[in-house]
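Form predicted on its own, single chain, as structure tokens, below.
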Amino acid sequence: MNTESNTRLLVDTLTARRDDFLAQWARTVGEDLRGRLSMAELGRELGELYEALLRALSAGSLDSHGEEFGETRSLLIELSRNRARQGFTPTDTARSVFALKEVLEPSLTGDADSVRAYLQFSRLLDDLGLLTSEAYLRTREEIISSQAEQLLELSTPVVKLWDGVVGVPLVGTLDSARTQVVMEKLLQTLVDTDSTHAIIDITGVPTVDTQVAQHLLKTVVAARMMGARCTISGIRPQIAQTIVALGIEFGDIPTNASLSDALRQALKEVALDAEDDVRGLL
């Protein structure tokens, strides 16, 4: 039998036993997913996919990359994205496609022509199953990237400590990506709160090396360009020794041993600025 004859046999078989095949397919996939998806939702997804497969086969194609299977591919990508968001594994997702082979096998292995048609259809489903895995993995990468960005945002809070004073309590390692987030949030908070003093507290930073120091300096320079006076607090004895040993120069950047010391100094400066403003009005 040629491809046209095979597709005609497949279409006839899939059409004649549509309800039976769909019910078996949904039941098999439902067992694989262990009841974590409602049968109504599962039936809808598989029903749409079944009809799309039928339309593509009716067009005489068995090429999963062909234009005829465009709708099928779109449905599978959407199914894969949903499975990834719902927490299913790539295997669970691919099995949703492969299970149709198990359903059709008893009906398409009776004679040589049926076997050839089944083997071609099986290869088609293998290709579509691989497509679901690729779409699933892309979605998981997007989810992981989004979660990493959210965690980065949460790990770099900028808080208002007093009128005119904001603080950035850093915890953990400071790298280039995190420095960029710190800069953006600090500068935006300076504008939003009309603050003139910023305190970067590194009490929770385990080590300070040359790279970390450079990141801190960049943040301080950015804050200064916005007109804010910037102080680095949390310089513990071990950190101070490391900075000296590495020959790191903080230049004229004020430093304090603790956040409370830095805040006390910042409040004095805010008070002096207020007095100067009052004298300037008189």
The other form holds:
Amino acid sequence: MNTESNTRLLVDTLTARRDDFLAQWARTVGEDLRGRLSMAELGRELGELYEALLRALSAGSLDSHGEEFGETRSLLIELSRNRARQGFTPTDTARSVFALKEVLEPSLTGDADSVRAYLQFSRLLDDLGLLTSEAYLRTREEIISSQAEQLLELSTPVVKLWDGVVGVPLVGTLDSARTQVVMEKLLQTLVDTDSTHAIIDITGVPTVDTQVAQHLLKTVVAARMMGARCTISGIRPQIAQTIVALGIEFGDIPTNASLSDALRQALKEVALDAEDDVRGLL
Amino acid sequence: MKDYAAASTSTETVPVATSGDVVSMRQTVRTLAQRCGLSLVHQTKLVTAASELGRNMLVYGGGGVVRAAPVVDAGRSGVFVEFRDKGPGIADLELALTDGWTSGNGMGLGLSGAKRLVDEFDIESGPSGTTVRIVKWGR
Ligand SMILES: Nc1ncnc2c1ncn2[C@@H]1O[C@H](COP(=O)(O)OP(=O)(O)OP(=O)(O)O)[C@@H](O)[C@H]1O
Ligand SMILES: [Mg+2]
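Having gone through the form predicted on its own, I am curious about the other one (the form predicted in complex with its partner chain); can you provide its structure?
What follows is the entire complex, opening with the chain shown before.
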């Protein structure tokens, strides 16, 4: 008994009893998912899968990693992604695949050939079921990392505080990825709002170490290159003492204990700039 | 320096393999410092030193393990933290502890700054790794 006759036997059975098997498969899975998916949608999904499986088997293959199962695999990955988004567990999804074994089981005639073919088919379904778990995990990871990115965006607001003054209230840690986002947003907002002053407020940054300091300095340099004046505010007493002990120097960058002091200072400068402009026109 | 963590029953062990681990290690050290009654300034200095040493361990030592424990000695109480990596070590300790010296593109202030931020600082380094031990005492 070789692979070829095994697959032929399977193809014959699966073709002859297609409607019967499909209906039963959909019913089993539907019960398992307790009506959390419409029967119509389920029927369509499983139908496509069934046809793809049948086509691969007809090509004479029982190797889930083989080329013949490419279509089956992509259907399963898609199914798994959809289920992940709909909130099903990876077990739910894998069981949908395994359920086809139960469907086929009663059709076993008991002769050696049919048993061997069934065992091979069931091994194939095991592999395909595991594939859905892997795809599920990958999808979850994608969802999580895209959420982390969104969070990053959300937690780095750049706001116009006043005409000509932009504020960046930083909260949390300032790593390289975050610095990049902050910097881009700050530069864009300076341009969009036609501002000349930026205040970076670090009240919400619990630890200012050399890495954070380096990132702050980089951001200030970038803003200055756009012609903006930059202030760092929100330097709490314990942070000030720590920065000094570390040996970090902010050079000629103005610093303030509070955001309101920094804003007052910036507004004064904006007003002076405006006066200069007027004088320049006369 | 004595391994205070070995003697303590409430030692916290935190593996550091990613920059996210450095953040959670910092939180562990901060919580411990608060529990041991360190002032806000002392807490901040200790956590910042831990941040520097933890990141060095990650960047130059390929990651490692941090152990933190409360210490009580001669009526004083404080926090002990050990950073141990199995990286290539520091060839010239004196140079590495010089302000502004970096082999990469840092500020070169982490090691020397951490030393200034704590009360006791002990470093051992060789080809099989680097171990830094620090203590910050409460007032
Ligand atoms: N655990 C370690 N293993 C190997 N080399 C280290 C380790 N810690 C520090 N070094 C070496 O010592 C140098 C100085 O460290 P230090 O932390 O002072 O500066 P840095 O990390 O380069 O910059 P930063 O100011 O951002 O901390 C490093 O550039 C590195 O070459
Ligand atoms: Mg460093």
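Here the structure is a predicted model, which means the values were calculated and not measured. Numbering follows the first chain given and starts at 1. Superpose the two forms; the largest set of C-alphas matching within 1.5 Å is the rigid core.
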- Message: So the chain moves as two rigid parts between the two forms - do residue 174 and residue 58 fall into the same part, judging by which superposition fits each C-alpha better?
- Response: no
- Task: For the two-rigid-part motion between the two forms, write down the angle in ° by which the smaller part turns against the larger.
- Result: 11
- Note on the structure: Expressed in angstrom, the C-alpha movement of residue 20 between the two forms on a rigid core superposition is 4.1
